[in-house]
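In the form predicted on its own, a lone chain appears below as structure tokens.
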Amino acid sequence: MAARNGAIKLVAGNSNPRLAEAIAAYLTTPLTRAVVRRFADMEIFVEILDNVRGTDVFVVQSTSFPANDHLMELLIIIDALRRASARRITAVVPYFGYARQDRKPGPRTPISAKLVANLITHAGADRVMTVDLHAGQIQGFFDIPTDNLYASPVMVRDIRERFDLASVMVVSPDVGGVVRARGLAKRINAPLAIIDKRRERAGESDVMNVIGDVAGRTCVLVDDIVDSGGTLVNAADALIEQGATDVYAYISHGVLSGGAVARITASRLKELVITDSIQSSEAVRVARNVRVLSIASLIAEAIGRTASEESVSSLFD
């Protein structure tokens, strides 16, 4: 793979090496040799071992748990590449941490998503590529070109292969996710239902009502992030109580913090399908009802099109 104006290089941090390797395999481009390690006091040290002068470099690094460590890795890798005279640096951040802090929820609180955008920009990135931002307006937090990719084509293909679409109903687990769920429902020509949810405190939610007739339907919950899993578990219970035959969930980013995997495993959720934007933990790999879809080909195709100055948005037409 070569860019229009020079060679392409792929650099991986430590957050998701499996995804980076899969992207490299799709592009038939080896990962650039780099050292990303810790000193005894946990300071991060980066050394790029291959020549990157004048090249188009893509840094693959999700800012997932531990978010601060992986964010610092990304920033230092970008700085190292800038000082090594890379021609263009693209931060490929499949999961953009801090995205849920995209506004002031109360007085004297930060907008951390904007701060992180500033950090990435000032570190030396020329553009950013990410997947299913929690809020689309975060693209405007960056003063550099930003591509927000969508995992929906990968999910739609999987749903078409595994379900009788005549019985499927797409469900948004809250009002805020209606646009995302409607987009997927339109792709598979399925009806849409909505969960009316009241959140009492952070990390917990009480399902109050199901808007739509789900009786006899195979329900597919669609959202961008699953963290504690409480929303999905409560939504599955509410849908089954309203007559749904089975409940599945397709989620872009499996944060799955704390006891989320155990909560999902013990729930009435038939299956949780997540992408590999965040590297799976051992608990996820052995869970009976959690499955991982790869978005490596999606990201790799977007990288190839960016390098050759072709349209990325046409991937989702």
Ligand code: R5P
Second form
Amino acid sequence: MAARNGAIKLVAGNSNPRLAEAIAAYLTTPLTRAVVRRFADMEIFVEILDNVRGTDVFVVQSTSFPANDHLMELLIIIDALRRASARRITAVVPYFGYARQDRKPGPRTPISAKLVANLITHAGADRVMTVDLHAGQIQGFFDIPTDNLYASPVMVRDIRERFDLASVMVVSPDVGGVVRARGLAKRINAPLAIIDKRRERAGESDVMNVIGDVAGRTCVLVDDIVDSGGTLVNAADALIEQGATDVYAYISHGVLSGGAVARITASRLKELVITDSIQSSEAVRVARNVRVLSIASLIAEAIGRTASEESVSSLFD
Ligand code: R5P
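What does the same protein look like in the form predicted together with the ligand, given that the last one was the form predicted on its own?
Full complex below, order starting with the chain above.
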């Protein structure tokens, strides 16, 4: 983990200080002292208090809610580090916001995920590290090395400890998530079911077709994002109507906007398991059926390997 100027440096933005501290603890590297604060008009001001000249710096910042503020913080921290002569700057963005805007859904619409990639690059990042990108091809929106880590090893460990695997059925809550769900199903040697959500006629509610026999099974829904919670709640209802014994969900990023936690708590979902890629709100912390798995050690390990030029992909073999 040696850089020319001693050890690696870790800098935390304000989006997820708990995760940044856990990563720092794993790497036994203190967070670099920095001030990230606001002027009266809410402009962001950053000052790096320690010398970073010639160092290998990792900036930990999810672009989660409020996405624009956290993104701007990340850009300004990178700018400050570049002007302070850091040798290499890696933007560690455990949750990459704007990822769902990865294509033009209609004429005269933006591809905001590409714009965000451009902003991070032009601010001065040399590398990017992120977790479970909404779409793998977003990696290609960056022309700098980008590592897309997977939370699945952490989830698989938890699933193995918790369930009788013989009764588990992994379920993709929509057709778009099949590749991700199939990957996890393969790791635990479980069968896969898919929910095909269709709106037969405009104005009518969605029909949820469950493809696969889930009767008597413990269903584990797998997805990258839970936002409003609507997808999961509807999927849980459809699975239970088809005879599933219990429904759990393992989701990488707990965006959980608005009343999502209340919706999940009131649902037929036995438990929602998310990672700490986004810092938990108080609602999440007290929710009866939401649990958080930490990916701090996974990210820390990837940072350590990046710094010492070792393989990162072998973390997922
Ligand atoms: C969509 O493509 C994503 O993978 C998630 O399924 C979606 O963002 C979940 O959103 P919500 O919780 O609002 O239904």
